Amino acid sequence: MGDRQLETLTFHNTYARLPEAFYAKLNPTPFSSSPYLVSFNAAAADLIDLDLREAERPEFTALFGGSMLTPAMEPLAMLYSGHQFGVYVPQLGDGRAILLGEATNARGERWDLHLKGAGMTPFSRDGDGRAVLRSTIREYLCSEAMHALGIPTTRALSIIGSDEKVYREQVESGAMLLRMAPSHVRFGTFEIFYYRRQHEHLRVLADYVIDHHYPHLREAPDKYAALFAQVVERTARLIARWQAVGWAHGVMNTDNMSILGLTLDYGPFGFMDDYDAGFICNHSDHNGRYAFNQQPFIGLWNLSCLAQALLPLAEKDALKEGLDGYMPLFEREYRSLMRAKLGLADARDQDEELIRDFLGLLQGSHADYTIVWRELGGFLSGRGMVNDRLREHFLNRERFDAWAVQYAERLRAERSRDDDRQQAMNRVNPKYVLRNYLVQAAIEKAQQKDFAEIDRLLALLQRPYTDQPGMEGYAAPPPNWGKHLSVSCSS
């Protein structure tokens, strides 16, 4: 547990060493009511070894809420372009966020602050800089809830709210995130120094990363494309990750996706209720451009606008065969993940078909997807032993007891133990995910400042694969009014 006051923490900004056309440096701006701590992450706390009892003083809030800063911070907005629904937008950048600095921890690693909804940057376009409670307590909730179930991600570790109005759909309460990550370079940081013909500030943009947080590629003969392929590698276990829990990004822009592999950017997101391949969660996404089943495409598509970006540093034929990599290096990861979920400790050339039919059942009687897996951890595998309570989820009970007949086969042919298998199982199907109607639940009692049910999340879904006494509902299926909820990119 961390012992550091929020004086003592150890700060540098080494973003801000790069050149100034990397960034705006200004200072967020305070909210024009009282600040309040909304809700406070011991566990990301720990990550820059913050005494817990800091959260307690007015300072905190003072801090983490935009009116007070510690010498060693370096405030700045990143800058940055990107590809949005496909269509490439020149001049993007930090339009409501703030890098106050990066906080060192006692083991050397540090840790990127950056601050949601600080105010108005030269970036805003014609934004107003500000983050609505709402927004908050979905990013915090779920970057937390990613972590939980082993997803690379941001972090967050407060939310500072207020009584300032903001516009959105509606008027809303402002809020601020303050949210973590090693950094917060996304690929939308190489466009602009590509169309920007600026291949100087592109070169030294690579070198940053690779010095920070690619150190083993700094004598690689081509270091600029083998930094291409780690990317390429991170990105695709990222996206099986998304796909193997269910769970669809909404916005997945070249501006927000992530040079480190990280979950980035929580705007419109969706852990599925009923098993939908073409599940989209962001209503503002007519095409279904980024639906679920087109997550794994839509990640090659973006890596494809990071390899153009790089093409003035590295050779086309060496970002071709990393780009090629990725579709393998996806499947393969997805396979493994999903045998794990199965519960098959063996890879077998049926096992493709084993998951595509068990998938199309899932599809076929829109069952809920979290449930019925953690279900079929109980799957007894014996001849002419049966599964009644996983057979009630499907409307087809024929075509379920025909692959559970090939499953259990499968089983034996492993010479699986179901007490064993089933411990297995539990621990990569999780019971509990950040269902829309939870959070919906959670923002409500928020606005009205009852923000218990925040921390009661929180500590819940930091456990997600651990049977928790008392919490059995918020691991039972949505209500009718909670299934399908609207979530737009003001999310």
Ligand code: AMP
The other form holds:
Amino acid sequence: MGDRQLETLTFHNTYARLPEAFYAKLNPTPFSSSPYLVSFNAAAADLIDLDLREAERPEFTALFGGSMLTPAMEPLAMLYSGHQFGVYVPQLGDGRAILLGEATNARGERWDLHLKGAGMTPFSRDGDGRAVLRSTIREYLCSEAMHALGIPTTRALSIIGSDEKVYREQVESGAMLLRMAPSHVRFGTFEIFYYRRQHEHLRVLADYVIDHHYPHLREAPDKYAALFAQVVERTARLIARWQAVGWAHGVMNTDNMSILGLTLDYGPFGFMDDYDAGFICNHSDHNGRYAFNQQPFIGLWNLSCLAQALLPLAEKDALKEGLDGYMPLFEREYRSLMRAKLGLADARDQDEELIRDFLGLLQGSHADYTIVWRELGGFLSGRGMVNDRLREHFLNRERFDAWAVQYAERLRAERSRDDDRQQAMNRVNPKYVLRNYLVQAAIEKAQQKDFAEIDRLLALLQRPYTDQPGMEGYAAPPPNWGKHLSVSCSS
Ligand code: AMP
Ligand code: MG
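What about the form predicted together with the ligand, after the form predicted on its own?
Now the complete complex, all chains and molecules, led by this one.
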């Protein structure tokens, strides 16, 4: 546990040292109505050595509710642009988030303290600069759930609520989320300087990212192409992980793509309940641009936007080579994750078919993605064994039987032992994920000022692979009301 107080947090504000064109310096706008603590995440506090008891102080609520600063903070809104749904938007930027500063810990790491919902900035366009309680709860819980699943992501320290009214499709209350990441630089941060033909800024940005986040590339011969290749690799791995766990980002615009390969900007997103390869989690995504099965290709498309933006710094052929690496990297990573989900220790040619057929079975039966994978851990591989409980998830039982024969043979071929395999599978097939209906229930309670469910879900999802007694209900498929909750862009 850390021992730092809010006043003794140390900062090393590297982004604020970049040219002024990179940001706008300004302070958060306090809520018009007094702020209160909604939830606090000890795991994130640890990252900056913050003493956990600090959350009980009114200064904590003031600081992360936008009404107080420490002298070492240098708040600013970052500038960026990006491709939204395929269309270039020349200027976006932090319209409602403010980077308070970069906190350093005893290990010498820097963490951006990014306050979302902190009020208007010069980049707010038509927005009000606020975030609603509903969306901060979604981001807070999901980012921590993703982290516990081993998926690179921004983190979340706290939610501070208020009774300030915020107008979306209906009147809601405003809240601020304190988000943390080693950097919030996006693909779109590069794009803006490219499209504005500010190539010197582009170079400064690339050097900054290399210096602070890819320091092993400082002396690389073709360092900007090498940087790109690393971003390609991280993005491929990231999206493979989303796919394996059955999660989709609802707004994969290039302004929401992290240069560090983190899951960034949780607006509409979703873990699938019933498996559906064409799953669209964003109600406003009418054409399914960001459908689940499109996400790997969108990753490539977004990377090609980044490559374009890097053209003034690197040879076209080198960038193209980096881009060409994406699909093979993605496929290799995805296959290896899916093999682990199947409990396979070796890699064999037939595995691809085994994976594809299993997904086909899930799709045909609208089977629950998380539950079936978890139950597959209990598969009995002995000759002539029946797997009745598992079988019941499938509508086409004969097809399942045929698949089970193949799977059992494959397992026997590598001398897999049922009990060992189950243990290994339970470490990769989560029991608990942030289903939409679970977060919806927590939101509805929070809107009545009961925040206990948020903390309960946070604790649960921080151990997604562990059976937690008394929490069985949280692993259940959605009740009827929670099956097709629509999640829009409004947040
Ligand atoms: P998002 O879709 O949340 O990633 O946001 C896209 C852009 O819209 C970013 O520049 C955001 O800062 C901005 N934005 C979203 N909501 C608001 C808001 N309520 N007020 C100001 N800017 C916003
Ligand atoms: Mg965004």
